[in-house]
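Single chain ahead, by itself, as structure tokens, in the form predicted alone.
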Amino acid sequence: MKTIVTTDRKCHSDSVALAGEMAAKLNIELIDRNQQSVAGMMRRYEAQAVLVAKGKELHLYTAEGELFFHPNMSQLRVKNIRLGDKDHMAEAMELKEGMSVLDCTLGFGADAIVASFVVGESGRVTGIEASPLIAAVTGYGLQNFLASNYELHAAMRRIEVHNSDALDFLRQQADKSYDVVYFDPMFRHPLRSSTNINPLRSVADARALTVEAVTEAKRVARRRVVMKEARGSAEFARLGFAKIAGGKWSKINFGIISVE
């Protein structure tokens, strides 16, 4: 996929030296932004993505829409459960203060962020994302993102990003490193009503995850490999996962692997 960089159309200096940073970082063209359109630009240099530095924003353009961080429903799960409510994924993974988890499968975060905030100041998160751009923009928005408290903000920081294959990453792991290994890869069969998501299915990873990747997981996992996927996916059966947590109306499970 052809990526370019630019900047707003203001340039501000902010913007100017993020895009810089970038364009050096991935190594992909940078390109003066003139007053262009981000179209217009995607026309003219036959670029498939388009990463726009907004002052201390980075912003993803794909023909199926833009991509940029926001803690979205992160911000919701984590209030709930400042509130004593339960989050069916950190039940999935029995999460506690001070647990390790190995985010396979990075994406925005939104995982990730609710994972930090349960294990806080003295656990630790690490995330893998495969795809550079979305490692990119999500890497640098859990770094500099302004949260509406402290927690939140505090739990986004925590978060260490690897752009990596989460098989490579697996490989390279120590046996019994993480506490939990967590996988939320592309559903196989997509809820498309996930609007917000279909953006962001043209430069994910769309690989399955493989029986390979899970047993490598149950290695490296001291206590739970956790996989999420839709209600009634033929892929927990397919890669061992047979016990399966979730809400009663929800439209995901998440399906768990015991290795204690």
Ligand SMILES: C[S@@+](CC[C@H](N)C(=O)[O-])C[C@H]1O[C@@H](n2cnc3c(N)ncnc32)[C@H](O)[C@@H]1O
Second form
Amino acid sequence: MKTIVTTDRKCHSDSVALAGEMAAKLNIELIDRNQQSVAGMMRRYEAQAVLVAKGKELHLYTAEGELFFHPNMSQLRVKNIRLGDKDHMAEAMELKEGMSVLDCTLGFGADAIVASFVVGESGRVTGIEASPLIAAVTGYGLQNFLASNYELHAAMRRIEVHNSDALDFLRQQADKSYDVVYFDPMFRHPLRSSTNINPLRSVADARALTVEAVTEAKRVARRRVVMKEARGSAEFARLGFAKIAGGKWSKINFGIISVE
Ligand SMILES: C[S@@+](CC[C@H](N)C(=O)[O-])C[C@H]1O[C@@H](n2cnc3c(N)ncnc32)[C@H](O)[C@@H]1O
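Please show me the structure of the same protein in the form predicted together with the named molecule, now that we have looked at it in the form predicted alone.
Everything in the complex follows now, all chains and molecules, and the chain you saw is the first one.
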């Protein structure tokens, strides 16, 4: 996918600096915005994606829509946890303060932020993302987004991001080096209600999770390997997740493999 990077129309100094940083980091062409529309730039430069630096934010435009980092879902989940509610993912992971989590499919980081909040300062969350564009947008957002409360802010800043294929990364990890290894791959059969993640589909790595990756995850995990998928998905059985958890009415389930 040909991607170019540019600034917002105002060419604010922060945007210019950020666009330059991303051009170097991602090794993509930096184009002067020069009042052009994003759609016009896509046509003119035959690009399928345009990364736009807007002050201290990165927005990614594709034909399917706009993507940017925002901790909206995680913010709500963190708020609910603070009010004493249960979070299905954290429950499936049996997550506690001080634990370490390897999130093999970081995406826009909502699950990683919730995990980071629950494990706290004494814990550790590492996020792996195969798409260089998503890793760049999420990695930058986690380090720079100004959250409304300190706990969320600190939880985002603590997450370590790597642009890598999950299996490649897992192979380099020592046995039992993370308490939980987590997978949330692109669902085999997307939920019809999740139209908001449609723009993500064009840039995300949509490959199915492999048995090999799950085998490596079992070696790297001290306690559990957890996978999110649609309720009733055949992926749970194919990949050996015999125990299934999740909300009674939820369209999403969590498969659990205990390795303790
Ligand atoms: C459904 S999204 C994850 C959403 C994420 N849990 C969140 O809360 O925002 C799946 C992400 O995993 C990435 N991905 C898929 N396969 C991968 C792999 N083998 N290694 C690393 N990342 C992968 C995709 O590019 C996509 O960004």
